[in-house]
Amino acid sequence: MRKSILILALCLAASVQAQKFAGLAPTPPMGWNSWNKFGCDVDEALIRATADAMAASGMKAAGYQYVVIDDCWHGQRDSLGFIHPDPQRFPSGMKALADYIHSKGLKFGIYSDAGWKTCAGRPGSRGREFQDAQTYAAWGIDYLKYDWCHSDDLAAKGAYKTMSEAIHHAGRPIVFSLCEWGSNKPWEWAREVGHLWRTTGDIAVVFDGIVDHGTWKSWGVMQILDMQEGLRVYAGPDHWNDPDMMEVGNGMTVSEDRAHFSMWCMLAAPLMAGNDLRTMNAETRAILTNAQAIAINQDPLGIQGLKYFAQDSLEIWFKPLQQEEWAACFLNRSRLSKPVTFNWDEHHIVDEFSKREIDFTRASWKLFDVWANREMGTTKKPLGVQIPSHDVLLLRLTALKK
């Protein structure tokens, strides 16, 4: 009898494997996360006001739906090991906060860590994965960002599979965001584990540069863009490369914010705003809610953009879209304004990954300037533009009917 029980237990253990709730992220998730702007300075008043602002500012109408509290919401575990929110910061509790966010037609996200502690030293989920997942489900959580601090000798693949299984076992569909910083190449194994995975370390409010914190570094927008090289083949519907949350509205210039947002759209990256939605100015709101740019990001094909050309601080990217359309982005990384001439007939764009191509000598395309919100001719004539420093020309290409 004992032998039969042992065999059954071994069989059950062997059958347990990482599962995620499929279909929760057919396009890159869109929302807001507290960390980039507020760090540990979070409480329920801020989160409620942010949900209000997301609903009232046009962000919700533009497609943003997740309100995510990052680190520092945690209180202590009780005698049975269940986690509770900080009673001073979140006196009404997480269930009441989730209910409020849901009443706005939005979804609620939370943060934990695969290690013993979170990055800010709060209780992590190691050894409590199933307990925490059950708690999150009971609270009404819709999104979990899962970090990698204080992970000691843990194996990343196993640790994230454990939480993935715990979420699935808890029974509430939750988008699972792996924040493992790309250290263990999650793009190679995380497709069946979660819905998105960080490909780099943390972003900084810097367009081009590195911020050295002593024991670790955070990366400028251009540095993170460069780190995406070779990763596009791993991304697609329900499984996304995540180059980190956005810094739009946090201190860069309007041109830099526009370029930052454009490239995240070309990358089919999750669009997680990281600014103060309550006080953002008109320029920031216009960037974050640009319907044409968001449509490029949210295109149902889910194909990440291809870097076609790079020379003298100029990059040209192409992204296949549904209905045989394309997006094209001309990025000026230089500190100087740059004149750009592009003779379409001299270029044949071939994307082996998507099996799509454009031969501009065989067909002509209508050009729509996403940021100027106007048509700007066709590919029958060479493109001649002046692109300001740290800015972009973002185009949507539609084939002309013969």
Second form
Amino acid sequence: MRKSILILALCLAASVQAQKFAGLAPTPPMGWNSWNKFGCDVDEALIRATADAMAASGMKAAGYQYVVIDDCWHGQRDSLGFIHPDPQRFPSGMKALADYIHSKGLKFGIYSDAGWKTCAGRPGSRGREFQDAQTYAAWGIDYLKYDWCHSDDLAAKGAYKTMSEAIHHAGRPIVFSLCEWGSNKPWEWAREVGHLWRTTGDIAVVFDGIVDHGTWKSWGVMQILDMQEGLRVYAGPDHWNDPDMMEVGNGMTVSEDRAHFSMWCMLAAPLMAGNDLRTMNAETRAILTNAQAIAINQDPLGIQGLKYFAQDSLEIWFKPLQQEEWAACFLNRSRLSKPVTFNWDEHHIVDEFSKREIDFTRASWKLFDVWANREMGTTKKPLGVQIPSHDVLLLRLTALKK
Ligand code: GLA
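May I ask for the structure of the form predicted together with ligand GLA now, the form predicted alone having been displayed?
All chains and molecules follow, beginning with the one already shown.
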């Protein structure tokens, strides 16, 4: 009897060990990932130049820190099974690249896959999880995105737990980013396993629409936004819903980029830029580095925003912030510019999840227009604005002293 209790206790202790490195992502991670813009065309010159640009462009100062190489950095495994980078594309090796990125005060992320192969057919980590995690730790990796292609008969929870344990065992704190596209509802089980999990398939450079690739589809910004329905209760500090890396600067209009970025801020989404930082124009940079918008995203409470109203292509979102402040976002999804009136006094917003409420008949709030960067009156008067097509009005609300 006693012996079986002891065995049970040991088993429990072993299973508890399977925990992520806690506390690495108290607010949504911010950085850059190579995939959306560069696909498989990655090499060390691009990554170094991106780190340079991140430091020089104001991105680093705005809070971006992870430089993540997505798929296709891989070369072969050696006779002992150790993975090596592609020797043509990364001749100096990953340790040297990590040192360079760290010397800029930034952090280094990499990509692998739970299956036999990555989505682009490079070696996956299946059966090599502990060995790969040790290699990444030795290279100085700080962030691992872990994909789900070629996963055949694997059970997602077990597969991601194995890599989480492997990282823990390797001993270097690494942010663990699950990328299984929401197929196995990671929001229900990944809180102890990783720091963020993709909730959807891949994003496309489309504001509203679906791109059909034959065997799979990628999704417009609005489609991805709609797929976040019901998920906000699963997110919070150190465990984030990830609606995918951003397409800001990759070809949508400035309005669309602004709306995309604003909604990612309202969602408390990880802010992973997906554009070419070396050549981005001033408009793109201004969107990605807007301090007020980022402050909404990075609010320490980490409460994902809620959709309060949706009608005739207009959505109104609210996000509780620290110190009794709120963010509000009016999103015009239509193809036409839209006049919007909003009589604050008719609204009483109650958020059951965060236990926060805002009753505009009982108190008044100062409005700050984030994109215009100026005060915009108070909630004592009804709002009356024109919102261009595929654009937003993003506000920060601060209680007026009585
Ligand atoms: C999947 C992921 C993408 C990207 C590619 C790389 O599609 O969802 O984000 O990592 O694989 O091949």
